[in-house]
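Below you'll find only one chain, the form predicted on its own, shown as structure tokens.
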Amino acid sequence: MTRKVCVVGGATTPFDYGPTGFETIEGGAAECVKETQRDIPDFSLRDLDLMIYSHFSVHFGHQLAPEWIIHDHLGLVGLPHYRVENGGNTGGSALYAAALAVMSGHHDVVGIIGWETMDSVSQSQGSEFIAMASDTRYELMVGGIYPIYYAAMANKWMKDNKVTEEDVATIAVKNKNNAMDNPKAQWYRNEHRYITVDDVLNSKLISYPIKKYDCCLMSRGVAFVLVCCEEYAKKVNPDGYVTIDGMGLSSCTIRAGDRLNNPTWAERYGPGYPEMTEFGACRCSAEQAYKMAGIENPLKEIDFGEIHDAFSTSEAQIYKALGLANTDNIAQFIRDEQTHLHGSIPMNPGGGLIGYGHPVGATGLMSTIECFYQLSGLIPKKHLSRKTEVPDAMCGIVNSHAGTGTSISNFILRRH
């Protein structure tokens, strides 16, 4: 990059499907900028050239461009604003555009809010509103939703590369288990214990292989991110900001049967690639931000990751696609248990979409911020203890995923 990017501050609110304490979502924006400035005393919105808000549905919330009335709500009148939408992975394209501002040289602080109120509805009307993401002229009218693409996907991604029930069941117990001491995670705030393999395996099937516990939290929540340019940086955050030093966007079809010999991906990794169930996107964005950042071998530079587990299969599909595992090991990498906390790359230590919770506009910017925590050494501030700190952590990768892998974004942040 020719200009360094970097986050300096942070905050989600309670994430949770009910009441969190901050009901509109600008009391809950305005909670988190105040918890950052908390962290961060020098930081005043009136530092702010650039506000990019991050929200999925207006289905949710009844209303057309609410980010205006959070806009209005925290003062801003006169600040160059914009809303980004991009399915799961607005939150990581939000971050993404705040990046592009900075390094730029166009802004040099870039203020973001993420948001999503699932619980206004039910969970299947609310499943049905993210169903809409997907094709609704030839996949909903067969009666499609998410988790049974989801579901259709695994079952032949495990079977090609011989990874079981249970070795997924392991990556959803690992996410709930670390959420256990995260109180703004909606799984800390609701059922709130240790769970097993054997939980996983036993809770109710929502389309096999898939069941309950395998699954993402449908959640009402908001999140807030500072990005800024290095010299903003050292001002209000000399000893605490990360950098961000590579990142990366790409995109594949919306269908994941119309990814089989498609012309992009055969002119770049071949013939065969990336078949129905590999995320070509995810593969192509790390690839990206690995080159950009100067990484050659991801399982060996990146110590942790915050990544996109809407599934604890679709979790299983992003170690291969980032390069961590391949065809003849993935399955021994994940009982090897080299994404828990004591494993050599932990992948969500702070919970994850399966234990943190999933207000889809904000959730990107949540494991941005649970990244920042890692590497600004804020874990035992923001946790409740210090089990899921990962030890003299220097560099981590942060995704963001949306569709079936239709857009997926990869940010590798290190310690400065």
Given for the second form:
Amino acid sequence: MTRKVCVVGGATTPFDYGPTGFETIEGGAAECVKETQRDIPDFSLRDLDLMIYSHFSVHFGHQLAPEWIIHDHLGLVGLPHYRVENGGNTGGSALYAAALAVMSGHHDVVGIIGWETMDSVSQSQGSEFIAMASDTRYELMVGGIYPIYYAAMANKWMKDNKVTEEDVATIAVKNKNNAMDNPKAQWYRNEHRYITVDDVLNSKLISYPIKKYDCCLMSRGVAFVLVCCEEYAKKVNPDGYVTIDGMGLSSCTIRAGDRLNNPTWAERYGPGYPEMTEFGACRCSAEQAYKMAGIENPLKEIDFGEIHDAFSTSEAQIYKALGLANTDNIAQFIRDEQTHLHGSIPMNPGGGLIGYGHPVGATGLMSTIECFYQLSGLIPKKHLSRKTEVPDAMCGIVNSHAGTGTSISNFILRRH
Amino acid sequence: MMEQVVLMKNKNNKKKFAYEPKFTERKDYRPEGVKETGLVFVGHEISEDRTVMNQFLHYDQLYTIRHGWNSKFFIGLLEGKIMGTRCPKCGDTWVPVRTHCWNLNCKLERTEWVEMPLTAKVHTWTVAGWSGRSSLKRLPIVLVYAIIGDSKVAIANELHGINPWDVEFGMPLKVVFKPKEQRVGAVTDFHFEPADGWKPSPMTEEKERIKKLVEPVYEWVKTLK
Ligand SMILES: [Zn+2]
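To test you: the structure above is the form predicted on its own. What is the structure of the form predicted in complex with the partner chain?
Zooming out: every chain and molecule, the one shown earlier first.
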């Protein structure tokens, strides 16, 4: 790596399906920047030398190039800007782009703003909009929305790995309950109750083995992350900045059914991988990130993670793809609650997509922000209690995920 | 083999990169009375304290999906055939089709068309109790990823003619087409059904579980208008 890349601040609006109090995208963006300025008063918008915008779908926003509205509103006329779109991995990909810009030495201070306003349509229409990111020619019309594709993948994965409905339900319970003290989280702002495995098992069928409470939330929300070189980080937030020590980005087929015998994967990981149940792009991008950060044993060397739990089942699949467990011990790994707050690698202490919400373009940035808060000691200030603070956290992983695992990024963040 | 990539001149003497196809068959499947409205503000609402206004923007656009080299697959559906492609170099075969080989050693070799058998087997499956707006009334849907013939990949489609709790990994299927006059040249022209002679295995705990989850779906769908 040519230059160290740092994260020095960030904030989200509340996430919700319906009013957040920050209804316009430019208003929400401005409030996220203002909260960041309250955390690091030495940060001025004048310091920015690049803005990257993270937004998934104009279907939800009914406005082409909506980033121009926000950029203009923030008073950033003259500053270079562009938008990144990469499905559910839009936020992760925007972070990747910002890190590259700083690493290259060409930019010093890069802002990223991400958003989605998914409550502009009904939930069933929204599901169909998102499904337009699946292959419209072959998959969209056959009942295909993402929970169904994921359920088909998870059904086989769970059998192959002896993971049960109850096992994955514990993940949904963990994430919703983690969101209970996070006032910006959608679960906090709506149902706001502690739930049990039975609540998940008895919730409405979405697509077997996935039930309603196994699913992430469709949301409105905006997020801002400030990425910069170390010199600037030392100037504006000398005690709280975090470094991005490793990053990886990888792709897989658009249609999950095309993964069975793919020659590129067979060459890299042997025949039969990733089948259509494993997230090859997650494994591959994690390996890149671990290598760059010098991590040999992720389970030992990473303290916690904010990962893309679109579904409780996919969070379980991600544990395996990140190399935290294998076919022999993944079920036990989940049953031992290794990823709960009292476990060896807490995952989604901020609530994740299941608890915090999933406004697609903002999601990967929300995960980055929660990871940053943990590493910079800001959790007591940002959450209502210390219950979801990971004690002495030095190293976290951020994971962002698109399609049926079609594009996945991973980042290793460390307290400096 | 390069089809249709020739430099043409149109009547204004401008260079074009392909012949304009001469479309001699055309069919409109839209329900009667449905037309494109384009972008229209169709309503609004204002909160009692007049601090929040919502506007309702409707958009209904007609898209044209040009299939080009994939066309034979979709034309095949109209004719009740599943057309796959095969790489003449390495022999890999696909449904859904690839018009160039995925094997990097084959250097994007153009594939050749093969008619596939109408038999398949379940690779994985799920039972959907919720879906997108246009699919809600078809719930519960059994969706399978199935391998047709010797395809290297699995294709997603619905499995009919079975209780949702009776699906099994690896079960044999047949491809069933809609009646010819109902076909539109889309993947929904066919679905899967259990192969002739296939019998479900006895009830198990998992089957009972799925049955319990699915029963409310039947009731809920009845209430949909
Ligand atoms: Zn080939």
